[in-house]
Amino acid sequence: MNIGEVAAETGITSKSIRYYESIGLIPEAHRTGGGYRQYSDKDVQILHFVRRARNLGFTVGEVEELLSLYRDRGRASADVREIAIKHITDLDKKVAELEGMRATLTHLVEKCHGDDRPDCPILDDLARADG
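If we take the form predicted alone, what would you give as the structure of this chain on its own?
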């Protein structure tokens, strides 16, 4: 498969595929005599893995760790679980931050009259130095 076909199959842009190759996250594709990238079914499978992991919010570094474990048939599932648990902890922190932002904005919207007056508690809050 060429890069365009792989991009369509995996939902990963050609640019991202080239980037993942350049940083060594995925192996470099085989090249045709004309220099075009050619991907195997195994390459496509790895890119599906990368896409799924990225969609779950894993960083590129975490994906690299997970791929390393995926390739290591002698791995301990505890190592994979540890990465997933750390990621859940990070997600919980982000959720708490987002909930805090939502609560603050909801409070400010409730205080805003939303009429023709120039007074705006939302803008006043954004302009605060301690915010």
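Based on the form predicted alone presented above, generate the structure block for the form predicted together with a further copy of the same chain.
FYI, this one's just the chain on its own, none of its partners or other molecules.
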């Protein structure tokens, strides 16, 4: 398979695949005589792995870790579990942050009449003198 087919199959763009190769996340692809990258089913599987992990919000660095644990047959599942759990707490932190923002903002929007009068509690609050 060449890179475009792999892109269609995995949902990762060709650009990103080349990028992943360039940073060493995935090994260098084999090349045809003309210089085109060629991917085996196993290569494609690894890219699926990468996409799924990225879709779960793992950073590329974390994906690298997960891949190396995946390749290491003797690894302890506890290691993987630890990474995953840490990631869950990261996600929780982000969610809490966003929900805090949302609550404040919703509150402000409710106070704002939102017509053509210039008076706006949202701006007033952002510009308030304290803290």
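None of the values given here were measured: they were computed from a predicted structure. Residue numbers count along the first chain shown, from 1. Rigid core: the largest C-alpha set superposing within 1.5 Å between the two forms.
Residue 123 shows a C-alpha shift of 2 Å or greater between the two forms [criterion: core-superposed Cα displacement of 2 Å].
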